[in-house]
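Next up is one chain by itself, shown in structure tokens, the form predicted alone.
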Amino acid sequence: MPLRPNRIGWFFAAGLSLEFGKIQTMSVQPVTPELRQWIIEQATAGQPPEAVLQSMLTSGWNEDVAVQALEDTLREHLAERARAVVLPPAVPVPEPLAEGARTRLWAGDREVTVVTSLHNPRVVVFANLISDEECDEIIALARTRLARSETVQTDTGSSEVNDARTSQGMFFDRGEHPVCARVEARMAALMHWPLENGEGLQVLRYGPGAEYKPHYDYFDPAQPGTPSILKRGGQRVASLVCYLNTPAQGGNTVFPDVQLDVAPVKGNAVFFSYDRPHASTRSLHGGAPVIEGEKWVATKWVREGRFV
């Protein structure tokens, strides 16, 4: 018996799938609460709508009744799910290209080239953000203070070693050295964001095999430690990852949601923003393993408000 794709095709667009199941043949065919619940239960398992419809037809359901039951039940289920998903409100974020698309930007003391600009997620790749001499100086200042990198644990609010992050790293205080102050002022000018909203530069070294598995930079609002973290300046709203050297092989910055890889090139940087602490920003990113050589990066995270 032919199906009616014009009537049930919208379920595919909703991303639902149904598990094959059996129901009892009924001489009278009311759409009971039990039937609706059965359809919803199948919707969480894994079978296409056509299979469920065919099961109902084989069990003796009238085609019109079966199709209408599927449509009505799943439409209501989708509506309930939509009501249950409440996204955090969007907040203002830094925007390097606030004045429109350009190939070159003035960042206070030097010209920066726009290499790539992606809108969803918001990602901008820059060349010539940091000079070779500045890169070398930052590495030299950071090298003696390296320790196993930690991540902020939003369940406790503390920083701890995480198996997903196998680099070495350290933090500079904001403006701790003249080179840091100069680069940070440049970053603030580039992002059109207050200097005082930025955390201090974090420098990381990735040796062969080291990586940082895909993650988000914002703090999860659902975790109990997040409120104490936010007291220092609110949520993170953007990240700027600067490459201090060019690895021989590997070490790309990856954005899995959009299959974007950014190659680590000395002096270049990748900017990305996230206007709410939610996966809908598609800001999931990671550092792919270094295959040969080492990778050095300096990361600037910026907050909604003044970071203290």
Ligand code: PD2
Given for the second form:
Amino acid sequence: MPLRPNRIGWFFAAGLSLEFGKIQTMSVQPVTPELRQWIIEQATAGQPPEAVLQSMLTSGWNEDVAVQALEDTLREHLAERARAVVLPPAVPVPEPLAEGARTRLWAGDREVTVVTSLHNPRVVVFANLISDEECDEIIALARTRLARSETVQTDTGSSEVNDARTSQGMFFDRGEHPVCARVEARMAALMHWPLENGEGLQVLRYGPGAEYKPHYDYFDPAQPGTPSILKRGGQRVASLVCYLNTPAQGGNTVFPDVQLDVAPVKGNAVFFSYDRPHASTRSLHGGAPVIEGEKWVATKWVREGRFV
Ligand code: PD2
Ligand code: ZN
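What would you give as the form predicted in complex with this ligand, now that the form predicted alone is on the page?
Next comes the full complex, and the chain you just saw is listed first.
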């Protein structure tokens, strides 16, 4: 069978340093992982396909089998590389400052102050989003239902206790208490995003030393459990982390890609969005350890579509 360099030849033009491997003479000729690796190394080194094929033939390979092995190996390798470099498509995300930069925003029933606005990653810090009384009421309602925080396991779709998260937490259902419903309506107005696309509020309590190691809030598309999670409204596209108290020391929300630290202040909130489930959004963030006192937050995650 003739080799078809038009189908595989271009791959060999990549041109790194040449490192010629040796292959075994085989009578049964299975395409082993070692052979695949060797073919990829030759291709990456810029070896022309004819030379690779010739080496295989010299080593005793049947021509049809050798051509098939070359084509299959390179097709798989190219597909893997393409998956790694192609970004997931961007989707619309909430934008609190859609009407342009301003200092004060009307969020349905309350005026909120814009403290900081960063464009890449998209981060907005607000003051005065939640009143002191609302913060205290949410803490009181959540306190009796706290359990060691779980993280959604995107490999299985279930929730598990995770060492990266040493806080305690609970979820309210959307609209579960009047205070939740009031604050959620305000958040929807602030973000210009449908209330129905929001998950229920999650409340976290961090004691001294507790932290939330840097992570992304979107679900990793490469994980097998993600398709089942996405059935409930699609991807998460934004987070609004609201501070329900002011810790005595520590507990900043940090964005390591841009060295941004947001200080937790009672009633304030940090909003950030991510238009694709990819590190290019620079939405990596974490909760730095609480040094003294405790830290309480309520997080609203919003999805692309209606969260059911
Ligand atoms: O409590 C925080 O600062 C924090 C940090 C990172 C909260 C979250 N992530 C979250 O709720 O996703
Ligand atoms: Zn987070």
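Note that the structure is predicted; figures quoted are calculated from it, not measured. Positions refer to the first chain, counted from 1. For clarity, a rigid core is taken as the largest C-alpha set superposing within 1.5 Å between two forms.
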Does L70 show a Cα shift reaching 2 Å between these two forms after rigid-core superposition? yes
Relative to the superposed rigid core, does V262 relocate between these two forms - that is, does its Cα move 2 Å or more? no
